[in-house]
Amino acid sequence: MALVDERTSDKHQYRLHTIKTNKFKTISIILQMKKQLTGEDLTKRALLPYVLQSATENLTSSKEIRARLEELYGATLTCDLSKKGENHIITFRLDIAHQRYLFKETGIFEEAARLLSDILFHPKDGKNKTFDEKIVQKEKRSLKQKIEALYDDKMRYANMRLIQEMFENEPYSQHVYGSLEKVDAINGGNLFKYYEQALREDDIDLYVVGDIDPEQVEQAADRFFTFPSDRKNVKRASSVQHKKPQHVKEKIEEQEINQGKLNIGFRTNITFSNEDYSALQVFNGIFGGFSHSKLFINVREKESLAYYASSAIESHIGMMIVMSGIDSNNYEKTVSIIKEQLDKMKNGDFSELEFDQTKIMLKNSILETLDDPRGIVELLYHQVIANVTFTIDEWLQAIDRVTRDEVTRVANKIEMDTIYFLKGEGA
């Protein structure tokens, strides 16, 4: 029996994905809408969820909707935004408790699949083409506020820094709250324009979740959620262009904190779909993916160099970042060690202990993924970013099949090209 029960109907104008599973009790429905990266718009496209969820036609303030999931017994809707590859996700989420653990027959799911519906398509003021105006500007306080907030994390802030240096003039440089100089001109006129291209042209799936009946999702499907007829074919995945670093850029910046932000980065070429995908986990699994890793045990155990250490992979984008917070005199060293792990397992020196270990770990962190609803769309979500198709069970055996030689040859190709550091005044 497959780990994860997938049917996955075209309906033209979007994907539906039902995924039959008694192991929770609630119903998940999550609605991804993913656009390609492109700086024109992607401030608005940030506010655009958080409008829409504040009020709806019938449903006209936040109190309203708030006051509607109650009386679903508690359902939760939330919505967030992230970014995968060159493609800028909203992501709608609405969780529900089932039928069975509920004293009275209430159609839940369907109600529930009405309420994410006038979500989208019947936001308060949408027939005069606009939003509401007090909505909008309060949700671009809040945004501002978000986007302000990255400059106080200071870890946030060297991650966002780095990508920033390491794609310049590229569409994954970008931030996915886009920026705050374009926060102020946004108004609801312009952004309801936004909002009804984004339905015409937005790549959408939508995914059900728990112990449903496939046929009954089908149906409320094709009577909840039907997108404007001029929708176009979009483009279901692109193609990264693998760049080569010239040279390994070094940017050093300065201000008042106390513990130095170092973050590497790093292009694999390497991403989802490529063969080499199992290895190149397995390669970070043991490079600065756990806490036996290199990085976690030289850097920071032996050394004593950092606070943290680790790193991790962006899987459609063909990037691993290394992240750590050190002393500020300490840079040099802490380099020159990234550098000395990298080249180890360029080599092959790692162990059989360190090989296996990560195998087992990797199995291990998709297996309790699969323990949540949203992880399990998490997961299976990458495949259509990535337009490739194949089951969890498949992955699992792709990771067992890894070589040593594999991990080696993947080491091979991953090359530096960006070192970010952000270091105390002074220091």
Contents of the next structure:
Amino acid sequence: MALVDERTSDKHQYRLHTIKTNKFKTISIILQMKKQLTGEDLTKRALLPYVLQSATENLTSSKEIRARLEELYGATLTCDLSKKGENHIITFRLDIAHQRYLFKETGIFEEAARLLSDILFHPKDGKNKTFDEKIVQKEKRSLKQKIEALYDDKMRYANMRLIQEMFENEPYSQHVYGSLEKVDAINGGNLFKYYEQALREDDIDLYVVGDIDPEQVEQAADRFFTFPSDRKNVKRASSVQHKKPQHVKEKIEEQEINQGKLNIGFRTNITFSNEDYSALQVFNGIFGGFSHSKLFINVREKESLAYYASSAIESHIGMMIVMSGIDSNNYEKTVSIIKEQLDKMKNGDFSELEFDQTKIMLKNSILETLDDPRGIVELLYHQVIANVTFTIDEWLQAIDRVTRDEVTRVANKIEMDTIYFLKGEGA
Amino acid sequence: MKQITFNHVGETVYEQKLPNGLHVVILPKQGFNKTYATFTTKYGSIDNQFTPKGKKEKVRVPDGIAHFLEHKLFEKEDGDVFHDFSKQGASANAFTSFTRTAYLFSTTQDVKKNLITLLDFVQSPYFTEQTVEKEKGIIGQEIRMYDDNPDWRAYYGVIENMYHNHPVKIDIAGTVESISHITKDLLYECYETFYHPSNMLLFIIGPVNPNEIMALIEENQANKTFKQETELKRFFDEEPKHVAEKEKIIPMHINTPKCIVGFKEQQVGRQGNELLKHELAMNVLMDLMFGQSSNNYETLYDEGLIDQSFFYDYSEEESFGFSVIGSNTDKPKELAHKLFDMVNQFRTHPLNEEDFLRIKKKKIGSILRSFNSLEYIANEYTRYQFNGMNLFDTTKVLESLTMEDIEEVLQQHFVEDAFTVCQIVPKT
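For the form predicted in complex with its partner chain instead of the form predicted alone, what are the coordinates?
Full assembly next; the chain just shown is listed first.
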């Protein structure tokens, strides 16, 4: 039996994915709206979902919407923003208890779908081609605060700064929240215009996960999710230009903090649709993805330099980030250990055990991700972004087939691009 | 082996207490790929005064030692046990809370082998002066990492305000100074005292066969010898009911101020169903007061005093308890005043039955949702057991709650003497 029972139907205006599984006590409805990253409208996109979830024609305040969700046995509605490759993605998630566990309840799935549909298609004041100005102002204030607070979590801040430096003048440098300067110019009217454009032009995928009857879900989707008829035929995949670093850029900033944050960005030159992708995953696992990895062993265990030292890949932009928290005066030492470990990878200097162990752990983590409804959608959505299709079983097999030579070859494609170090003052 | 089915949530648990005192719980979850196992001792950061096993005199150990011990237990004579798990396709981890230390792994293969590794490594301590010294560098960095995190500083800042003497006010990891006093002998002393099987619970959840798993565990335990079970003696200093500090302001290198207010629980010592009922009543009450459908939330958001980072929470264990409410905010001082006023207002206005029934429904859904997570079930089941409660009784007790129950905790918990504030403000 396949690991994931996914059925996809092309609704012409969007794609509906149903995933039937009896593992969960809930049904999850997840809507993804994707658009290429451009500077112009990013801030409006960052504001839009929060304005939408604040009021509908029938439920005219956030308070009423939240009370309605509580009525539906504590259905949870969340929205968030993310960046995958050069795409900006708005996600709405609605989780609702399966009626099987609720005494004498029927039809709550349909009720939840109706609510999400109202939020998307029937916003308050929408008939006047605008959003409620008070709500827009409130959410603008909240967005500004969120943008400002990015500075406060130093681990996330260092990560953001690295990306700004590394992708200077590239779309990927932008943060998903947009920019502070652009918030002020937004009002109910121009945001509504943007909203109509997003409904027409965004690439849209709707996922429903749980113990569902796919046909019934399809009927509900037809009833509740009707996008504008003049929707453009959206181009799905976006290709990324891999830039060659001329030299390693080094950026050091100082703040009054206790622990220095060292973040290093590499160009991998490999993305999700590339045939080397599985080998890249194995590479990352041996290098810094797990607690048996070279970075963890050499930076933390052998030298006691850090509590965390790891690497992670961004699947759609072709980037790898190494992160570690260290004493500021250990900067050179740590950077040189990291370089040394990468050189080892380039020379094929890793054991049979490291290699086999990593494959097992990678497959393990994919399988574990399938035990969570969000995880399932997260894995499947990669395929939409990269415009490829394969089953999860095929993905696992591809990892199995990776050879040592392929890992070494991939290692040699990886180039250090930017070192960002946020160091403590006076260190 | 005892088998108990909880029909309303569709779960069956298998339980047994072994001759050495170890409590084993198995919850089969067919259809899942992952098996998750936790091996937990009822020993956390607050257990810093006790009578060591085999001794008569009470001791006080350095702050952060339970957490230090958690780190060190992974190291063996022939290397790090992390790697044994990862060779067997499992990822291992551990965490220390105020009241518990848990060792765990998750895997999609070789469950039995990994389970034996878990039992064996936790039950065979190996500490040397040299490895203890090396760990001080790593934990030192862990402490510094949290020192730079304003959310964490605000949360612990408000707890620190509440308590005069209770060790819940002490950082779980201790300080760079306090951990410098930790030695291998002290680690052994804590280990011997708190890691007896009778003070521990093993929980396994995933696509497993309970009979086979239980037989395996029984065999493994029967082959080991443990000291006679003796009574554990922990000591806590007298703790006044009122808070130690009314207010604390911490300047940090940040843009957006934060404010957390807290109320210290006035009556401690609850266990079993009494605790379960009390914490559920507190949870329902806080949803009524500050949930997203409440008037208070609407007012705070409309007035720009809070943003999406707003949160509230109630925690209680046998010897301490507190509620916290907080958010990023431009006006931390105003927010603190407003929250206090809102609580007082609430105390003088009758509860609305419609709201109460709706929040109960909400809670039922959220309990069901959290049962999707194997990690949640394992960790919470253990916490519930250690407090004499059963996780799967939650919905039942929730149904039985009345408005009077809510009214009672409202009047009892939210009193002026119990109120305190912690602000994090930008450094000028």
